[in-house]
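Have a look below at one chain only, the form predicted on its own, in structure tokens format.
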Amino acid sequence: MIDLRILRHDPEKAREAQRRRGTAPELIDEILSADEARRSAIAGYERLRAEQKTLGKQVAQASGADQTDNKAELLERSKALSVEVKRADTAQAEAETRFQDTMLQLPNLASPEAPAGGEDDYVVLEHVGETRDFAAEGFQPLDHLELGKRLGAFDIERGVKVSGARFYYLTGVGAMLELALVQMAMERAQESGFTPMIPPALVKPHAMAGTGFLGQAASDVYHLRDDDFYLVGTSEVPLAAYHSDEILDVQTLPRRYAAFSPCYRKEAGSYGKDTRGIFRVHWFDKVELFTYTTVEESYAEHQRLLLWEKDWLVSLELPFRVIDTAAGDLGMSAVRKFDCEAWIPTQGKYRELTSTSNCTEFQARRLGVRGRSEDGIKPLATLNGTACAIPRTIVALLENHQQADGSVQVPKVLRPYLQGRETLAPIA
């Protein structure tokens, strides 16, 4: 939910941010004439029930034979008044909720940093870390899934034959390397001052439109209408509903959270892509990061979420980038986001592995959460980012260090958390 001031004070800059994303800035002058159709309701409305109440004293002064002619006239007017007013308080409610669901239209305003245009449109901020030339090695490198396949760490066939397409059991060393990805990220994340939570995965549809995941992402999104729950696609949601409806002491902010938990994923308008492997799928488990702070502070904090990101990264001794998204592909509730993609080697290109947004006050409003300080009561800024996405992490592990007899090298920094084997040895 963006502050109706700057609406209502520069709507240019929202059109613009509008613009920058490749929606229409037409929005904004649609919320604006809410607002007012809004705000001229609510003033008819209580101009009849302060005209209602004022009618009421006049009716119980109205007493004696000499005014009952008057007091039959207050009588007449007051019932008809008090038509009027529930036809008032009727248009009230609806301008309410015509406004309500105008303003939830509109995603968070677009960072003028951020690049303009959709997908493709992002900036490359920064290489890390040198991909292997294989062909200098002398053999041509293996896919994730026949790596998988040769190292018993994940079952393709039979997760479609229980689940369908886009669904996987990991067995094996796959299995032991997510338990070992999770613990690693954990560790971490409590070392970097998160506190670790493990919350719920289902929840409930304010805590899912809170987040901006009911807007332009709704379509991925699983819902169960029987007992209207949603599945979160990452545990984002619960952590920014945690403190709905909270007033914090800003004194003991940033707040930071480090959640593991299973996401599922529609991956709807993905046909036909990345239908390879573990790469892309409907459910898959994540280690998150989140963060409570103020406004003021969420620009430098969002660059320590993106500095813990490369340093994950670089601990596991994958190559990668960094980009800046660009403002169409931010999803909703992000005025900035900072991708960090790894080189996937037979792909023959980078690959999302993590991400950190900046979603100022956005979910914040929605969802009530304000602090406190000297300066009053104000909504708070949150931030999100990936400590580990577990199937693509594996993915990326499994194609870097692959070595020419099949087997996989385990980075130095994962083997504690392996029971310190060095590698991961093909099994047939």
Second form
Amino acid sequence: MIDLRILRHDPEKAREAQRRRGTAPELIDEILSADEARRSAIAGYERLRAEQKTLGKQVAQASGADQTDNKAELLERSKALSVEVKRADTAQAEAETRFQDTMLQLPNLASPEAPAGGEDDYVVLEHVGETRDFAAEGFQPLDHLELGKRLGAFDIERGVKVSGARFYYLTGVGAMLELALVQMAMERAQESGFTPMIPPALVKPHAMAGTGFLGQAASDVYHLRDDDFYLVGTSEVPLAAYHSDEILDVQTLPRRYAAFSPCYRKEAGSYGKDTRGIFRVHWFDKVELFTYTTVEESYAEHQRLLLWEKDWLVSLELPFRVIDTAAGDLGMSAVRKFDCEAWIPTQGKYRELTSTSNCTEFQARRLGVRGRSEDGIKPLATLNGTACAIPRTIVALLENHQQADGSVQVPKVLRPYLQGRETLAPIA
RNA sequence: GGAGGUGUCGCAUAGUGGCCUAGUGCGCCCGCCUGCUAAGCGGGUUGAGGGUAAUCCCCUCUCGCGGGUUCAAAUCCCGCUACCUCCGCCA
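Mind sharing the form predicted together with the RNA? What's above is the form predicted on its own.
To see the whole picture, the full complex is given below, headed by that same chain.
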């Protein structure tokens, strides 16, 4: 949710932000007129209610005295007024609901620094690391699915048999690889001041809506209709809702959390895309970084999150690039987003491995996360970033570190988490 | 899943239809007094929304949440929710 005062005082700024995302600028004017209607309804209700309270006091006083006619008259007027108050209250509630409905449709105002346009209008900020020249090394690289089969790292066929398309089992060394990555990511996050968390992956509608996932992303979210629960697509959801309806002392900021959780995504609209292997799946595990801080501090924190993500990929010896995502490809909550994309040799492309977003006050306003300082009480900023999304990290590790004999080199930093193993060898 | 009990200001509690503009104690903040500290004295201390550009001021809402009864609800009725106790079930 956006600060209404920004919309009132500088509606053109908001319309411009909408245009940068490629979304309707008219929404701003709908919100402003709904707000007008809401405020006049509130004023009408409050005037009547104040009158009712005054009258009520007179009734109470009259009841002891012997001015019985006067009391009857007061009661008469009170009764009539009571009907009017009820009507005004209903009108006010309806106007409030209409206003909220339009307001909740508005995404966060895209940063002027975020490139305008859609998915393909990103700006590449830098390249890190060297991509390997397999031709020069004298062999044809295998893709992650083939490598995974030879290593016994995952089992797609049985995943599909049991759960359907886009499901898999991590097996043997694949399962151990997940635990190693999770353990390493958690330890590093903790060293950087993040509190380790294992949050619930099933949340109530309020948490889902508050994080902005029931807007443009709603079709990607699993919903348990019988119980009105949602399966989270990222632990950003339970982490953002963790401090909902709380007022935090700004002295205690930033509050940094690192959560390990499963993630569930319908991947609606991606039919036929990345159908091979475990690159795009309906369920995966992930370690996610999350920060609560002030809006003023959020921009620097966003850079720090990006730096942590880069350091992580560097330590895994993966070649990657960093992109500044275009406004149209931002989530509803974000003002700006940076993705780290690792090189996938057999695809000849850079693919998203991590992503970090600054949501400024957007989620905090919806979830009631506020900070208390000497200046008063204000919504905080929330930021999120990927520490490690397991399947995609496994894909990148297998493909980039494969050897001519079908084995895979383990990056040095990861070896202590894999019983010191230096290579993963084919099992058959 | 079943039965019973409890939810009032940061904490503890008072409040059984109008005198509640929710009292009191503790804690906290400001001031006075004071070699220092404590005590004592005085004042302040939920949050949201509206009038406003506004931290002054005025108004409305807020006693777990949502409805209802009533001229009038912290108070009466209904539903929900959280917690506590017991029973059942389960990893």
